[in-house]
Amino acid sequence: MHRLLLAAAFLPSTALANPDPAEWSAVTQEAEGQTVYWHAWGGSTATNDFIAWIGEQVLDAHGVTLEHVKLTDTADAVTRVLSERQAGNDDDSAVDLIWINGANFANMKEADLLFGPWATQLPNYDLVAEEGVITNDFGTAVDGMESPWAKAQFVFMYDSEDAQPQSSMQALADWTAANPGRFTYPQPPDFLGTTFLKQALVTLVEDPGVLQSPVDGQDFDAITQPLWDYLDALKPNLWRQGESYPASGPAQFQLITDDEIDIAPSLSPSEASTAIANFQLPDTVRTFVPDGGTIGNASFVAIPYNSGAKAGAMVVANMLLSPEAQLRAQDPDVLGYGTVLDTAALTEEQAQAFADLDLGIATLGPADLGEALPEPHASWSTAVEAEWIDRYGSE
């Protein structure tokens, strides 16, 4: 006995720590008393009071501390995480959870960072509807190794005064050329301004397949030809000519509010609502999105490989997919965010208080969103940000 002790210390610490999340209530009792760091993005007021909210969800329910690591560049956790494994800290990382998407993702996934697969034997996964952007992050299959918690998905405000919904990316290409001057969208690299680029390059590419495999080894020039000619187009036309753009998304809002343009791409369908809510636009401006769909994806949190708490983070994650969490986190007054959630899998009265949710005066409902269209992989994403540069961004 004393021997089959003495073998077990000195086996790998990690193959003794990892909780397995299909035995969840040994999940839970083990979580209880951790202390969770969660890295996540810190500049957002709203978004850190809801992480404060999920704190005490997962206090009061497990007895699990979440402290937040305020970020501002979520590669900031990922080079943290990388540092450890170098330094030989396998088991006790300063980091245990990461809100985390896209290439951030795909770098740790390739580099076995990663904690999992864990993600889809949650309890309240079972309420997850599983779509594209949910099993896809950015081109990357997420095999388990990360779990979703909300949804953004891109759409056109419009001040319905001056302008009307466009039902293609043409049609607002012929509209701009009708209406010079009244429409522009942020200057990439920022990150609104690159998915304005990748709305255009999905519906305008012959075969967006080819979009969901890294760039390398394609032909670059002529699967993006069709996005230069409709820019090379639709440029002069744009407020200034094109000659500068906004520096980023909320920077619109100035724009629409002192009547420069009347129509604005947006990442979030209810920022318009909150928006105007908060003043920041007039109560006249709407949203739109193309027929065909726009690009939509989700926000993942995911656990290191060297977390010291991977319990008490599961337990965090699981909590975030609870249907409380997701009503609280799509209330356009908490942060407006996009259900992960299958309604038609929640209680009727669950789903009564998502019907009966008031998302404000310009947020389409999910339906009227229609079909959300896979992100590309995440390296179509600095090729075009650094092609667009080239070719505009210096003049």
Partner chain sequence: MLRFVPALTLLAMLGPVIAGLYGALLPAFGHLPAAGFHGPSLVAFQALFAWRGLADASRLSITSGLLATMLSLAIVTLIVAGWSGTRPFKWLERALSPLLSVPHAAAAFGLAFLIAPSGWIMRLAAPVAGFDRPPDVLVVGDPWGLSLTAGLVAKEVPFLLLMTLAALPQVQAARTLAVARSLGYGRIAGWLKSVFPAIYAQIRLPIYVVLAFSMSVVDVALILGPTTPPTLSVQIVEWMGAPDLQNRMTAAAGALWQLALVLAVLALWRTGEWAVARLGCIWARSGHRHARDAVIRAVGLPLAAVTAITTLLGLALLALWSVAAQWAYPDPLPAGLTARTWMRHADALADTATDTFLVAGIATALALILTIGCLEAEHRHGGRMTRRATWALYLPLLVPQIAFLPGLQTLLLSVGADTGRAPVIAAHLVFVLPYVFLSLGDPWRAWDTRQATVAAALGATHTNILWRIRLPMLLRPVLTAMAIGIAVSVGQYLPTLLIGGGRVATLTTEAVALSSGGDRRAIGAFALAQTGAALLPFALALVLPAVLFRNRRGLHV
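Moving from the form predicted on its own, what structure would you give for the form predicted together with its partner chain?
No partners, no molecules, just the chain.
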């Protein structure tokens, strides 16, 4: 009996132990001295450097130590948290912060693996431009369970010495037929590879509206048939006849530099400019967006329910939203990611700094990018990806 009482006495206190972002000074106090393990994709030197810089900032300002756990696939971190819960580890996860969006977020949110809501209460959230891609992540409502830190829009890179902008997905396929072996895309389930499939799907289906609701209960085969017809026709004209694909977006840089291909998809409008500055792409590379626009989305960070350093993780998320960090992230010499901030909410000096930023020779201005198309519901990603792997990935 005594033991039961004792146990009952401890129950609420563990629940209360979670930091409350509304009490920010208490959060920063608790964060001091914490180590935050940020699980984030580690395949890009530019991103890794940026994360290291964020680490310096939070260490200087709040005494938070940031450790970048370099993932090859975000799903690894999700699996880890899931396994931890199965193993009964509810308070000291190996994961404190995850760079996440789309299906991984939907999975974690649905399985109650996330801490929150917390994101909208961060001090710097007041500066965020609240729009569709910020409040809705691949058809799943964000609800403050993850904090935005970068915006991306799908574009195509092309080497202006060998190729020209293409006006539509069909025009791209025609160009590829005329220039066999000069176009490719990363192999799904790579994130960019799957995004290319979705970009084709969104522009090829009769009614893109159906893609906004879950795939369950809809006629997947009939709706996606135009996509497979398109890919079947495209495949023999791809780089290496589609027998092999680059592993990731950045892996395509080397292919363009080596003059193995001329056109490749990219997830971020200024990624190409950044890569040019790093000698990773020739300076003749430019970007284009087909008529009708391309898919846009945002990158977020989320905190697992069992993180042992939630306060520290929130401090990192808040630092990512600071105007300094956002300016640095948008600088094509550093990262070239789109900012999630609303420049109208910034001080005049800060807004000017964003306006003065040289976006780089390969980056399209906001006007040329046009309106971002909404991402299909996350369940379409998973279904299209699985079908692609079955059709082309394990022949």
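Residue numbers count along the first chain shown, from 1. Computed from a prediction, not measured in an experiment: that's the story for all the values here.
Q) At which of G43, L359, E260, D216 does the chain hinge as its rigid parts turn between the two forms? A) Where C-alphas switch their better-fitting rigid part, the residue is L359.
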